[in-house]
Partner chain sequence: MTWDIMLILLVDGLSTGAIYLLAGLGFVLVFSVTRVIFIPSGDIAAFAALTLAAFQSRMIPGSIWLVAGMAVLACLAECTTLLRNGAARQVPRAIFFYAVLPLIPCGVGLAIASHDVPEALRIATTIGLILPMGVLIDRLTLRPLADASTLILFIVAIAVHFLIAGIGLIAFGPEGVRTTPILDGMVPLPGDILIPAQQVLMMVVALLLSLVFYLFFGRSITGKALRATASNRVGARLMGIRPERAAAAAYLIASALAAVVGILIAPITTMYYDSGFMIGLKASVGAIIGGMASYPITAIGSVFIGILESWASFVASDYKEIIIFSVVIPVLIWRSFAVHRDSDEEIEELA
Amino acid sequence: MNTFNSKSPSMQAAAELGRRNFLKQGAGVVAAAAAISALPAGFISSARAESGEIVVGFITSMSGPVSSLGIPYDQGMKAALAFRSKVGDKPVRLIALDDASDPTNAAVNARKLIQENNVDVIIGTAGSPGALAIATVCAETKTPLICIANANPQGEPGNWTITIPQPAPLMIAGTVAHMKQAGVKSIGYIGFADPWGDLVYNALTEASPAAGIKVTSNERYARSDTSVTGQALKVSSTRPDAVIAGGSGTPGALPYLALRERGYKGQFYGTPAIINPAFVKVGGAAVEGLIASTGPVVVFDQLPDSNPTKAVSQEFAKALKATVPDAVPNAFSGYSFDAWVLFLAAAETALKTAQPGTAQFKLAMRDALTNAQEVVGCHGVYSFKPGSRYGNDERSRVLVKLEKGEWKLMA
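In the form predicted alone, the structure of this chain alone:
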């Protein structure tokens, strides 16, 4: 039976028996949990073994400041499950949890999914800080993570992670190329004071010198801030030809709104992290004409039929309409869908050598994910290799312009 809810199923039968035995002896909950975690690595319940069920944990932000991204992620996952809920003859059960936009909650949710639900893989979450927190837990427990936020964990956490969103250098290179062509000589920057803000700024400062563009500012703000007036004034004071912001979702609109309110008239640029309906609604007239790099799914109906991602995007749009009728494909729901496409491909490979619910299957899943080749999604064609979290190339990048509230493909 396939499920999509935030309630955890019962503990495995044998683990529950171990817990009861400890309770009979007067041990506390901590001792019981220790007994569960001490079960053999290859252990799975008889019911799980009989069904061959694959269990996927999904963490997103349905509440809090990152929910403008977390909700589209959730919509994309609902579409993904409707698209395909089996791998061969093996059923897939999805368990979804809300981290409330809190990295600590994200880590707690990951541990709960692994220890209590014995998930085979985790997909999540909406923000880079939360994703990095999950990656640490996944490395400790040797559980593969398909990251749907733009995060690049290093060391052992990176060895258990693949990242779906396009790397910042790839996407910023596309916008910088447009800046150069448009004659931009100076660019102001304002972004989140977190890993995503760092990724965008670093990519910008790496790409701009070769294009003859000077970065005039490096202003930061928190995702939970409600005003960036001070930062906007500092950016404006440097008199840049254009401004690019390293934010995401509705908080990502704040810099553009503040700059326009104070009379800034230069060109605005953006990143894939602001390509969602909530950003457009909040930004309104202030973000009209903004140019950004994004994945092809955002404008899939404007792509030529020869584009390899178009057919997958059409399948995604169909599944999304069936599950969330009012939603339209966007960058974030597309990331969830592509995470599922990669999960399906990896699970098919892993099933050839291991059984779901075992440590061997998790390892096989990790190896299949980190070695996936030419897997076509709606955001691009993915090829991974061990040691690199990203699997995208230029096929995952298009430039779009916001015209009358709609994203239009730029030639």
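Residue numbers count along the first chain shown, from 1. Treat the numbers as computed from the prediction; the structure is a model and nothing was measured. If you superpose the two forms and keep the largest set of C-alpha atoms that fall within 1.5 Å, you have the rigid core. What changes on going to the form predicted in complex with the partner chain:
- One rigid block turns against another between these two forms, and the hinge that joins them sits at R397, chosen from T104, Q373, R397, T141.
- Relative to the larger rigid part, the smaller one is rotated between these two forms by 17°, as taken from C-alpha superpositions.
Can you now output the form predicted in complex with the partner chain? The one shown was the form predicted alone.
What follows is just the one chain, with no partners and no other molecules.
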């Protein structure tokens, strides 16, 4: 976090320098530029005061390595806007920007949205590093952030942020509970040699002793590895009843494939990070029968009608079909939709005390978001507590099993 905090003063200094250079130029140019820039700004603010329009900034990664998540995030937001774009009688305007999977770009975009477009709230972005960068800008400019990546900013940025995705310990605890039920006594672990691998391992070692399960291995691999045979042998030589892998997306399939190839027969478990169509394609027969925890939206049509999230997911699926015909709801587009649902609920509360486009409104939005209670989204029911970014409970977790290439809800 320190790195992000230390960055912002220097950025301010750079902006200040730019301003001074600008002033050094010809007075005529300055006057003309000022006149031009003053005109639309004044026009916008007076128009906004009349209509009471709420402006939302949305940042995602439409290009670059994170775009395989960033594009579903964008599709979810399109559906959300089609779902509802009014709070009471106030229209909502969405300004979407691409950060190209670059945290620096994400921060620049956030600053631009806040300073030029005077947004009331920001929703973003696809990657955790980018989301943390935005959180720093948001804290500095006192703008609330609805974080759609799994990031947990601390300190002042944390006070302006709520995070939609489920925290890793909550999800791992769900799979550990299933292991206990299934009589698993020992579990092998193999994960990414990165913070995600650490996060899953720590959550696993935290939850397993209470369930009477022993973690037998802590093997690591990298996305670019050509072979994980060595790690797979090490894992299977510890003879665990089951194996859980802490990877994500297609690289997450590598250990399962290597273990099956080496004749390992035990049950496989996974994290929410592997649930995407490309993983199923790459994993093929090796990942058949794999059990993972995820948000309920992934299998919404299999949920019982009593589940509160089902109705929201159906609304979401309908809106998504209308806006992006070839897309089906997935975890990531669901996070965007839930961000919007929370925004709508908070805006309703905030409108009672303040006018959009003002600092008071942003503060009221922040208070409404961080105190939101029992808001039903497609990923669960959100209740936020002061001091924590996460608002999920067990209702935002389901266990799914991969059967014939389809994720099936487990009873």
